[in-house]
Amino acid sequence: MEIRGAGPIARAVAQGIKIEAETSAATSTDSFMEHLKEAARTLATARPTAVSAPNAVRFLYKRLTSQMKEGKELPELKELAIRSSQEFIEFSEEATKKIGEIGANRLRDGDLIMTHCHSSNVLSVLTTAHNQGKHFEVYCTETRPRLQGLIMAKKLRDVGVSTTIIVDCAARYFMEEFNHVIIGADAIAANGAVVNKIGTSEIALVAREARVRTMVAAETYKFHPGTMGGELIEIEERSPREVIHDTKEFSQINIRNPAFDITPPEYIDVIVTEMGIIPPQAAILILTEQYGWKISEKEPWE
């Protein structure tokens, strides 16, 4: 949890691959690729729900393996790994900026907006709209148990956005007053289902009941290729101490702490990506047409 958010995690993975390539003492292309594969395995599986981590590795390895097959020598492969890692980091940062610009165009003066958790893409949408001169108010849920919603609230306050904090379970109480719910994503399945911080699906359900539009702001590298073949996205379950600090006081009581939940595509109106706005049902097109991923593809770290 030193690095939070799927986008920053993806950039950290790319930076890790870059460092491994720069410091590798390999003397052959085979040993270099094996060295990177070991690093990629560790990086890609560090946070099981954040598909941005393995997708960053897939992005980099697709370039490396094609060049290796063409007979590139070790110095060229090392340079390609370093350059590709940096390009991915820059692409990721630019994607967040584009998402902010595209998403901001859907907001209007006087809008009341609810967010859940802290998302760099949602923050980009809101700060871009604010910089365009639009006046709106944002309600941030606390987002228990780690209270990431408070991080979002402070960042919005610091750029001048009118911000209110509410407890997570107050979402339904206020929902009918709102124009938009805007959330981020840690992963998006081929059918458009969105994996995000625990509590997201309840807020999206309440929004649907109240006829409030729900927007997801996410880069295309958060779309999960494994779900095309029926693979289920693993939901990370974290320490009980995040929920109750003194677990001894509650001995012999089970404490469950899933970090994420899954929001069905029918609860989502649009997904704002760096490529533009798509309906949730178009997620599979991103996977097959934009990235060219196939159901049977072997993972690069296997």
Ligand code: RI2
Second form
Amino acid sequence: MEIRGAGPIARAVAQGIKIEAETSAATSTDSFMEHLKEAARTLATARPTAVSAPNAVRFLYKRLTSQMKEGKELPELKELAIRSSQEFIEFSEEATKKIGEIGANRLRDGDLIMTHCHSSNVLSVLTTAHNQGKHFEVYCTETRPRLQGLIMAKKLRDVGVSTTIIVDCAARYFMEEFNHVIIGADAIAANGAVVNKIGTSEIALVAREARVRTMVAAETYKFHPGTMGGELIEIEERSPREVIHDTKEFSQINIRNPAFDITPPEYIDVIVTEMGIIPPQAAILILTEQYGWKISEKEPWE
Ligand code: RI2
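Next block: the form predicted together with the named molecule, after the form predicted on its own:
Once more the chain from above appears, this time first in line as the rest of the complex follows.
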């Protein structure tokens, strides 16, 4: 939890692979690939829900294995691993910028917007719209239990956006006043279901009831290839102490703390990606046509 947001997590993974490649003492291509595989396994599985982390590894390995098949030698592979990691980081930063530009086109003067948790992609949309001179107001939920919504609120305030904090359960109370709900994503399934911070699905449900549109801002590397073969996205369950600090006082009472939930595609209006705006039902096309993932492909760290 030192690194917040699924996009920044992916960039940290790429940075980790880059450092491993730079410092590897391997003397053959095989031992170099084995060394990277070990690092990839640790990095790709560090946060179970954010698919951006394993996707960063998949992205790098696709390049490495194709070059290896072409008979490239150790120095070239090392250089490729370092260069590809850097390119992924730049691609990721550029994607968030593009999402900001595309998403901002949907916002209008006078809009009242609700967001949940802290997302660098949602921040990019809102900051871009603000810098374009659009006047709007944002309501941020606190986002229990780790209060990441407060981080979002401070960042919005610091760029000059009019910002209000509400408790998570006030979403329905205010919903009819909003023009948009804008959220990020930790993972998107092949059917367009969106995994995001716990509480998102309730907000999307309430938004649908009030006929308020829900926009998801996410890079294409948040789409989960395993879901094409029926794999379920694992929801990270975190320490009870994040919910109740003094667990002794509540002894013999179970405390559950899922960090994310799943919003069905029917509750999502659009997904704003760096490639453009898509309906959630087009998620499968991103996986198959853009990335060329295949069902049950062997993972690079296996
Ligand atoms: P960006 C965050 O979770 C939130 O759920 C947020 O909506 C999502 O990641 C995407 O964030 P966490 O990984 O990639 O901080 O848009 O627990 O920054």
